[in-house]
Amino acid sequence: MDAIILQILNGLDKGSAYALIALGLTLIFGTLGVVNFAHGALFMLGAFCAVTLNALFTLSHQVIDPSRTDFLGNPLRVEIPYLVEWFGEATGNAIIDWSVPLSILIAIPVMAAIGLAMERGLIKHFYKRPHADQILVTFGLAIVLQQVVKYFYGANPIPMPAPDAFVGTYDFGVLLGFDPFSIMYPYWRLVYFLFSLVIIAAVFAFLRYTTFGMVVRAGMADRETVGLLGINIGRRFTIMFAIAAIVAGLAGVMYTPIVAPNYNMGMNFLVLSFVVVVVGGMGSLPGAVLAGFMLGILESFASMAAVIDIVPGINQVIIYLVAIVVLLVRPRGLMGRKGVMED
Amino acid sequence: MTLIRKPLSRRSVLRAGAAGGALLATPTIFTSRAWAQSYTNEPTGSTVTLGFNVPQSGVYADEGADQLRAYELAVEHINGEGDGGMMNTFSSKALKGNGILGKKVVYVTGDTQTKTDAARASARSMIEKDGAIMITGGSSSGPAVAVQALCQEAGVIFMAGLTHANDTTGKDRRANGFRHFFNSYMSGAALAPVLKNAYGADRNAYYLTADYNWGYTTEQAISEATEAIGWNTVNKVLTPLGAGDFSSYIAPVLQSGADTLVLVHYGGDMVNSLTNAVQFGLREAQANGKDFQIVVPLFSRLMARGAGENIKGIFGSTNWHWSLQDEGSQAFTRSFGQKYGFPPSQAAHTVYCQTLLYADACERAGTFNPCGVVEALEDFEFDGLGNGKTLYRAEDHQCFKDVLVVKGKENPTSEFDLLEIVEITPAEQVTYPHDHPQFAGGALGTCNPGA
């Protein structure tokens, strides 16, 4: 019992940032009808944002400690970043140390602007091209922008610690009367599920509550009658891609103490967001978040050595096989609408 | 009786001298009329292009960007320019400094994507329409022995760069391949005693490997040397390339009644699988009434950055260290530092070697004739290049070398002082029988010169 929780537990966080993926991936096609195949790259970007922040925060300059020797047997030049020099080493380290939730207030705005660029400057010559230029002209830019941040990055993974107030796990074995150690979890993933429950949640009611998510959702549903009203939904629709690009960058930013960044990471998640907005039904918001927790889920059990020595390598194909399954009982997804992409 | 000493005439010590002189000559006129024959990309003008296959993108990128500087390094102290680096601490004295065999050596470069597909097309091309004679690099045994075995096909030389899997000089050997960096074997052998000392005899490991030639046989090789200081095997799980979040595997191990956790994975994986079980509290965890430990079989300096204060205290193994403080590694260390301001890798030192090594046993052998410059490597033994004396052994073309077991420092002084060697375990100690069962199903064939 204990491992299922456990395996529950550990499936919500990866869940959480297909769910994250596959909303803004399902907001663009909704919207736009654009299959954007540069949204992992969108993740990897806001992933990034972070790491450029804490390098800028980071920033140091080198005083000579002539007690100590480098490699080269000169004396050890010790790096003091500028923020413990002009706040002082307590406030200055804090600063540092909570890099990663800060960045989310960096990210918003270079995510907004990288996303209006992005589809002002080139998706939005391709909206009435058929889904495969789309396909091959996002994911080309994808891979441009995984080889600008290679360049200028490296290809090694950066490591991004979390706020040390949320280094450490959560023993749930405790919690639940099971044994000490059993149950062991993150806070900072715990952070991450909630972090991205808010997020959803603000999508949503975006959508719901306001006269601008209204006239989104009304033109998702029928574009020309939308324009006939003298609405300007393409430039709505344009924002909209803006706050996709929003969503799937800050799910980058707080997905960095989890997995250290890598220029890559974006296309780890790709085809796996995609799977989920299939199997969740294209155009369906709660259906993409529905299916990337549910997926996030049973990848997790995959995992496991038990159902490995059952059936080898099951662990690699279960998403794909869900799919398979949903699509052959369920054609249009878990919660598809009729008339999206049966053209 | 009287002897009567006829005085030498000074025909007679003409003819002496030269019969003497012929007979001198006679094994170098064989030699040269043994490799007089045609080979692949036989140089004939005033330089000698060597081909050099790294990862230039892909996820050991950074690997193969370092094993470049090291080449670019090698090729220089080759040609006599800068300040010769570890060509002046190396036992062999053949190099003079003035290219290879008298040619100026240049170098094209190819980028292997750690794939085997575009390794083998990227030297299929240096060596076809470049004209290397000889053909090194690659930071992944997949790689390694898919090159090999063309540069096997093809006639030319093969000089494995980063390599750890058995296989490469093991079920995959070729007799025009050559390996200078240790192998799964040589970790586990090392590692065992240190690990027996640190943890005891008494311990439940858990593997997580990744699913690749690699894996396997560092896999096999780390669980039977533990297995005979007393270890148990508790699972072995295998974990697909590039998974990015292994939480999912890392989740069960404090379930399962492992005490320590083996991450057979290498680069970018590594540290992922690190953080990870570092975030689930396994360092912190208590099992079977002991500190739950964690083990990295394969340590770089490259990966410890990555891994950050998550390698702190955790045992590996590596092929060398630039904190080494023999000379030949004092030496390359401080050639390489004052030209790009940092120390190298493992991965950099061990490409170097190997570019010096194939020069030496050109000038040795006196020809380019990859049979020739086989026959010059067979059981070389040498010293000077960081790593003690040194065997290239006939019967697999491995190095026996000393082997580092290095530990996550607690107190790194810089963001290259990650690393400590806890020990430097002798060649002997590491060094198996060519037919071991874990290299076995393999053969060297015979050299093949191509052309």
Contents of the next structure:
Amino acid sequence: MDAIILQILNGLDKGSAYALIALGLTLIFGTLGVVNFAHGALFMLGAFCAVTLNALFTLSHQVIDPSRTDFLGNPLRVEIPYLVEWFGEATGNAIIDWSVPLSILIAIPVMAAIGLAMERGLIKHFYKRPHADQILVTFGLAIVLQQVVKYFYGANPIPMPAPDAFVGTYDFGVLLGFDPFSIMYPYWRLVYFLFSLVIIAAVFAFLRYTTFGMVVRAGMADRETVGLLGINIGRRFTIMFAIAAIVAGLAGVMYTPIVAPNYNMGMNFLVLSFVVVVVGGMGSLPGAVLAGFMLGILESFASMAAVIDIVPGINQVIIYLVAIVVLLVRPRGLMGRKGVMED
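Same protein, different form: I have the form predicted together with the partner chain, so give me the form predicted alone.
Next up is only this chain, free of partner chains and other molecules.
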């Protein structure tokens, strides 16, 4: 039982990333009808927002520390971060320690600006083009963004520390009545799962309970009719593209302590996230979230040693096998709208 619970936790962790990326993909497809293969690059750019802010926070200069000497008795030169010098040791180190969560404040406007520039500068010209054209141009854009990041940050992963308050593991065994230390799980992965729930809830609440969101949902169902009412639905959809970029960016920011950011991390999630969107149903926001967590848990269980011993390599293909079965039985996906992907 403890192994099962641990795999469910692992699945929720993976499913959180899948669900957040798939949610943004579905927002774009549902509003603009665009298959955005650059969405994984937005996830990657969000992660590098955290990398950049951490690098800025840790900028330092050398000062002479008379309390420390080398073997000749000369005072040592030590690196002191500017933040420590400006705000004091306690406050400065605390800001550096919390650089990943603080990156959210930077990532929101940066990702909104990137999303708006991407939609207005490129994607709007492909609204009425075939999906194949959209895939090609957005995939090309993703490669360009990858190479730009590689040029400035290098090809090697850049480790990002979680705040000290969330370093270590939480004892789930005691919480659930098991023996102590039987189910241990990293604190930050739990934080990421809770964070994803907050973002998902915020997006759904925005779409359901705000006038802006209600108009967007109406436009997703019937864009022409909403346009006839004198509403500039195109402008609202552009804003939704920016919101989708923010969601992907925030997912990337908070994922940095789990997997060290590198220029290729967006592609690693992109294909799987598209499978999640297709399984959940193209254009269905609840379907994207449901499929994200469901496939994350399935992948986690398929990664168990006992399962791999029986079916070697099943953890590499389980998501695709599920997608094949779902699409054979229900071409629109689990919660897809009628007529979408059924032609």
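Numbering follows the first chain given and starts at 1. Just so we're on the same page, rigid core means the largest C-alpha set that superposes within 1.5 Å between forms. Quick caveat: nothing in here was measured; it's all calculated off a predicted structure.
Is residue 175 displaced by at least 2 Å at its C-alpha between the two forms when the rigid core is overlaid? It does shift by 2 Å or more.
Large Cα move at residue 63 between the two forms, threshold 2 Å, rigid core: Yes; residue 63 is a residue whose C-alpha shifts (by 2 Å or more) between the two forms when the cores are overlaid.
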